[in-house]
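Let's start with one chain on its own, the form predicted alone, as structure tokens.
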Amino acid sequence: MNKLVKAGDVVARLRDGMTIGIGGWGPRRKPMALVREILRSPLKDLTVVAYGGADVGMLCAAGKVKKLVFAFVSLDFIPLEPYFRAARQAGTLEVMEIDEGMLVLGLKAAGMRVPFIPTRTGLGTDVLRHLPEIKLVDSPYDDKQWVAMPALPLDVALLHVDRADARGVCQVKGPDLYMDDLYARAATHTYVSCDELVEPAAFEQGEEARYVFWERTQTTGVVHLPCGAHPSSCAPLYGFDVKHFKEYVASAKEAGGWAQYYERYIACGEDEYLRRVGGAEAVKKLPLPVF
């Protein structure tokens, strides 16, 4: 089975007003060559859900998110998203903020195909006050009440894993998965970039199986983008690029930032972006972070 496709095949089926699911976590293994091909596209009215960090504030600075459901958007050394605060207090986007593990339970309950996982977390907080649709349960088992964490159902899942194969076997060896297996079973399609395209029998040595966490089933198709993940990081091949985030987050304070920033990575297509942050040797050499 050959699941092999473009970035802008997967582009291609996304429809106006889905909702998409993108992995990663902030500054870390985000799939923003697919994130950049949203952008070079028409889509819009968006709901994306995201433990978010530049993919999120990029879609926010184009228009292409109404809703967005997100424990956080932060690129971690700089702590708030330049273009999704700006968004945020324009109060141009629908939120569904909530508690990292409320995120959690909402795709949990998705890939489990059921409608809500009950949970303590949120109990006492401004979350329930906020939004309504979160509710309350009865426990059959005690006189107390919990959170009933909604499902979050995805259209799409967008992922970046290190490896995998034209079967949609996916391999990340960095030292978190973050909820990248979440996303996977919560979607009714995943789609995936991959920094390196390898062999089935790549797989079969050693322990190498014991990287995979999701199964090839959940994979609807695979693209072959090295460095994909740019400017975050994907460890362990390389860490995020400092010295472009930083050069992205004073573009939001310039008048017109946003469209020279797109003019400059964005609009040229992927293998000039490349080659405009000094190409896949000067990526690879991207220090990992260190915590």
The other form holds:
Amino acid sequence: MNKLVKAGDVVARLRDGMTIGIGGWGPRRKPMALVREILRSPLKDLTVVAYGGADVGMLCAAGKVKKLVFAFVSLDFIPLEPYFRAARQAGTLEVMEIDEGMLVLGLKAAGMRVPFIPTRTGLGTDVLRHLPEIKLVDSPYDDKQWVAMPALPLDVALLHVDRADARGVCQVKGPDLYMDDLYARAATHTYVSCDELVEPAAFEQGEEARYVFWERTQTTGVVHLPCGAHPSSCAPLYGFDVKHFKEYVASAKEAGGWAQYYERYIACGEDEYLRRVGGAEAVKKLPLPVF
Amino acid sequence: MSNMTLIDTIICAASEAWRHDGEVLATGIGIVPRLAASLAMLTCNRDLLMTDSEAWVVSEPVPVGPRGDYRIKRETHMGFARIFDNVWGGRRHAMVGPTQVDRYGQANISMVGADYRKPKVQMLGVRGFPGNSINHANSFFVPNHSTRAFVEGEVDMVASVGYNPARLARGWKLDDIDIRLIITNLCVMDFGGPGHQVRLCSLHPGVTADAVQQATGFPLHVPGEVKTTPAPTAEQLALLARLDPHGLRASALGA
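Given the form predicted alone, state the structure of the form predicted together with the partner chain.
Time for the whole complex; same chain goes first.
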């Protein structure tokens, strides 16, 4: 089956009000080119599920997000995400704020097709007070109450990987998969952008198949988007773009700053975007972060 | 007492948090907790595990800042998914930096303000605080001991569970919660007072118990005799110089 599509095809299949999971973690391996394609579209009222970084910030800035399911939104080296922060402080965002591990369990439950997974995480906290839809349940096996973390099924998952083939076999060689496999399993449709498009034979070599973390049954479409994670990182291919993130964060301090950022980096289209951030060769030289 | 001497005193006192933990994952979020965990792993608890703050468990703590020729000593893959496996199993002791802490040890890094729907200041979100606090031991580092950090009532968003009986679910006990030390720029405290009351353990040189109480929004348990936080030893200082070769810790108290 040939699953190759263009970014525009992916966004054309999305609908207002959908629940969209975005892979990666903070400033790392985010499907930013697909996010930019959403920013160029008239889509609205999205429920976004993410370990959030600038993906969430930009979608908030553009008014695309009705509800956010999150544990944090952060650029890590810049702890606070300015546009997410502005949306929260304006009181315009509906939120489901949960623990990072609860998000793991919610995605896992969706992938397992069970309504919830019991956990102790969340007990005694305001996470439960603000989210009455998350229930405590009695256990059939002991006398304690447990948090029943509800499944978080996704209409669509958007992910970025190092390389993929047209069948939807996806490979991640960075040291951390984050929760991308769980997103792929929690979603009805999973669209994956890849830095490198390869032939199926590439996975037959050596240990290459060990870096494939979900079966192609979970991949609906593949988009070839070199540097598609920029300005987030795609280790080991490139690190995150500190300079670009600083410019993005600085834009939030200006009146009309988002409109200017949008005009310069989003409206211009993806080919011109890559030119404006220095070109593919420059992106691939971005150093990997040191923590 | 110089700023750097105070910071080193704090890091050494904080490293004591892990002394009796045995073989657990030590996580220090922020430079002071990370250096404290690193120091503990090289001195009072050599069985500790630490990560490179990215995706690997390392056999010796990684120095902070640019590494030059230093190569991390990988021992086990430890991506984020496995961090949660470890958290849920309980063999971890994290030291974190909450923005607000209350008398129960409930802590907040999510948002500040009276209206959750429209925060006065939005911060990070609850991150892993709910899971950490109900699954394993936790300690806190608060660089600016004040009534803004140690609040009078409950914290604005209870991100991590504390010793608050009103919030226990059925079948759970306060003993299921394990909050260890609070290290600040003024003192070291724990929850060893009557009924898990916050107790003053030691005062940094030149600080009085009155000054600490003044800077705290709730009553502290102050024992009859409160020791002075010990000065770093020559060995500890030498290790800190190695773990922080660029002196990044100098600005840890906001100086």
